[in-house]
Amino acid sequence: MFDSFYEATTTIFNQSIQAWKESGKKVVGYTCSYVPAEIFFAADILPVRIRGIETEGMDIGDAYFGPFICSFPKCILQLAGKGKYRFLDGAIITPGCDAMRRLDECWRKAGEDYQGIVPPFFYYFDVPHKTLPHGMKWFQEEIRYLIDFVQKHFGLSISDEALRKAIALYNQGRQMLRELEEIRTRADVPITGTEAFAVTVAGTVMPRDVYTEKLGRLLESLKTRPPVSAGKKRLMVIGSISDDIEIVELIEKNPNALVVAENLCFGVRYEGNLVAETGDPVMAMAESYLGECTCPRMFGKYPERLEILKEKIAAAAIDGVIMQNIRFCDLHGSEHGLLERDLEKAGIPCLKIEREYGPLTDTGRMQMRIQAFLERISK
């Protein structure tokens, strides 16, 4: 049941993407959860989240980015330079943070030295930092510009009706992910955190109709699956980009630990937000994608993010929160300091871990800190 989700989550060019390409259809990658994937699905183009797994070495990433920057965009550039993303017919770069904004410049520059690594459709999709009326109007315009560019580049038409159908399909998957999240809040949890995270990440790289069908069958199977939560501490993992299941696996290698919730850049934090299925589809996507403010890149919304987190912690009966962020991630690194202060004050134990993105090279150090944290919350 989980094999297809694991395969999609742990490989860059997974079987679903291969099958899509073999059918002669286009694939476009995007780097940030603020890009409405529905636009591409409505155009019969496969949208896939660009990731940095399978990175070996960092000679290209270091050459164009330098040493003092988050390793996630460096891993993406490294993979692009090695030709791992040549299957993309297009790529969209978004300023989730300054490091990701620079990926646009560095990828284009590296393309002068490594021929063929810049996809034919290479687009910078801007996202405002505020949800005030002028920011929402700006974001709607950005979505319309993106739709226009896609139509012109690929020679197709994206109708409002096609957008609404794509929104409805994506909402179906979102409802299922929310159901999965609810199942994990129960006293008897039938799925490990590693399995659940693999299922969630797979949704960002598989054709949505295929994914939704598989997710429906998984939810049905969980009704009769025995619980795995007995005697374990219930943990939540939060923080920056994390699309690699290894960090959750590392936590759950401890026999008394179970991850029952996440609040990560990849995951239900974004995938669980519904989009209105009536009215202007562009306005509906803008209000949903920008309006939730779940990322610390959004100005003035910390109190809202704290309250959302507290509600999830209470719903899942969390014993402790593990905060992870990639080294040099200023956004999450700074906000974790505030969250640790406020959650600890509310009686919720927290552990902060700073790490490099990519292969877990310092697992010993992290495991030691996780074990010490588990000892603390077991007293």
Second form
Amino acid sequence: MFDSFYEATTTIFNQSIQAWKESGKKVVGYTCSYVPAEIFFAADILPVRIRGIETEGMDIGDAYFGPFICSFPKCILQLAGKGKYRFLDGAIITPGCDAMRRLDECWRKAGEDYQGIVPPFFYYFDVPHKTLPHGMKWFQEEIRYLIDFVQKHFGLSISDEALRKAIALYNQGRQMLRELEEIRTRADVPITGTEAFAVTVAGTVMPRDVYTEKLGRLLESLKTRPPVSAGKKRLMVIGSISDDIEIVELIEKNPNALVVAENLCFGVRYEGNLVAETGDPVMAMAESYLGECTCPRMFGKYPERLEILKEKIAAAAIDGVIMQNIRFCDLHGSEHGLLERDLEKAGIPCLKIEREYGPLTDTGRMQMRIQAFLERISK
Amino acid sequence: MRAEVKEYNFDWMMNRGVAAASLAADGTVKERDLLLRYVPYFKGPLEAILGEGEPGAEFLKMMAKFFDNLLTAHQKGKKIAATTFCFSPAILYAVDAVPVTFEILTALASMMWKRGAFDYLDFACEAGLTETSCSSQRGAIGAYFAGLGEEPDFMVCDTPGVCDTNANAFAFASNYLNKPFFQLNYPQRLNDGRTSQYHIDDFKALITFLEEQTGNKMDYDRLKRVLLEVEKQDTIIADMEDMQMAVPSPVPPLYNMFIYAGRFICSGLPEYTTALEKMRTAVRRNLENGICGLKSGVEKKRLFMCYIDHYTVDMTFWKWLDYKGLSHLGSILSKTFMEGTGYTKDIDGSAYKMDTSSEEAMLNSIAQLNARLPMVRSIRGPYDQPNMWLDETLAVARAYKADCIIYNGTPGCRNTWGMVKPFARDLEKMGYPTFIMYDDAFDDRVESWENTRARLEEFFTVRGLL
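Structure of the form predicted in complex with its partner chain, please, following the form predicted alone?
Entire complex below, previous chain first.
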């Protein structure tokens, strides 16, 4: 049941992308959850999240990025430079954070040295940092420009009707992910955190209709699956971007640990947000994608994010929160400082871990800290 | 934080140093020399500033006025707005609020105190900011987190999309200190109609926020007075910039710092105008006499700092420039991008124009001015996009006949570290020897000044510049 999700999650050029390419259709990658994937599904283009797994070495990443930069965009650039993203017909860069938005220049500049690594459709999607009316207006316009650009570049037409259908399909998947999240909040949890995270990440790189169908079957199977939560501490993982299931696996290697919730960019944080299926589809996508403010890039919205987190912690009866941030990720790193203060005050134990993205070279150090944390919350 | 550091208020301590120095400037040479014997830790920077004569004295008086405004604001029933160097304080003066600009206070502490801003930098991390966040905010913010500064009433910053780390520090501070917060936001481009409309829409939202926080309705007569003063100031700066194009440059290196420090804390205040006028007089005198602004009178090479300067202990960077015969042609911080400046001719649509003919025109003017402050102007979008950092740097380097370009920042500057290597390569391709410094402009513990200096000297030697 989980094999196809695992394969999709742990491989850049996974089988479903290979099959899509073999059918002669286009693939467009995007770096941030603020890009409405529905646009591409409506155009019969496969949208996939650009990821950094499978990185070996950092010679290319380090040649373009400076030293004081998060390793996630460096890993992406490394993979691009090595030709691992040559299957992309397009790439969209967004200002999710400064390091990620600089991938725009570094990727283009690396393309001057490594021929053919910049996809023919290379687009900067300018997402504002506020939800005031002019911010929403700007974002709607950006979505319309993106649609226009896709239409012109790929010589196709994206109708409102096609967008509505895509929204409906994505919402179906979102509802299922919400259901999965709800199942994980129960006293008896039939799925490990690693499995659940693999399922969620897979949704960002698989054709949505295929994914939704598989997800439906998974949910059905969970109804009869025995629980895996007995005697375990219920943990939540939050923080910097993570598309690597190894980080959850590392936590769950401890026999008394189970990750029952996460609040991560590749997790249900975004994938759980529904988009209105009536009215103007562009406005609906703008409202949903920008309006939720669940990422620290939306400055000044910390109180809202704290409340969302507290609700999730209460719903899933969390025993402890593991806050991980990639080194040089100030947005999550600093917000963790506030969250630690406020959650601990509310009686919720927290562990802050700074790490590098990429091959988990410092697993020993991280594991020791996780084990110490588990000891603390087991007392 | 060490107990002894907690014994002294941060801004009060800085004020006493600056105010006493400004008074010393009015005394006799003998009196001044006597004073310097009693301030061994401040001696170096004060000597350097007072050594600039009247402009240095006026700069100190302007700083003293800024601190006096800050320390007496609450007594006078005014609100204190914590803000950042890329946000024009003019709008705050227009609503009768008092700005406190964290980066300037960090720079002052870094330059003036034997221990720099180290204790405060560390305390900000104890409070929860990451140690990799930008030290320019972190220094002063640390002191304010520790309750060693006047309590701000609200926070205003800009730059999301321009510098996350900056905005993040203010967002953190607003939560840590439980103060209302407003962030001005910028799209990636600068000079198209859609972007300009976004600027003014966001600026109007800012005005609403300021009115709510200060309890004062925007007084457009006062705004007009402030903006006219800003225009006068930017005109004087533009005059000096024109003269700075001469070879040798008649502008002393330290004036660049005077220019932007004043702009970031006293824009629109008459004290800043006075200081600028004194500087312009001195620069004009130098130009008329064919004298270089360097102490030695010999300009060996001309240097453009494409980002920020180096502020750590005892103003060593500025002394080194003078000692080595390097004319400082300004930095991203010192250029105003007011219409008519030499460097903006090359980059169409990059300048702003002051128009005080109506309320709407004034709001548009200050929104456009703000949109051209450092970082906001040039690193909001891809560096090689029209009007952005590469265009700006090349335009300035050409106009000022720079011999080389140096990048200096802080490890916290994610925005520039994200692309400075390709940027430097592009500058090199255009014929400008470009050096990337790996120090921290505010924290000598990242790299000692001695090491920084050695690496700078290596660059000048290896590239055959000196």
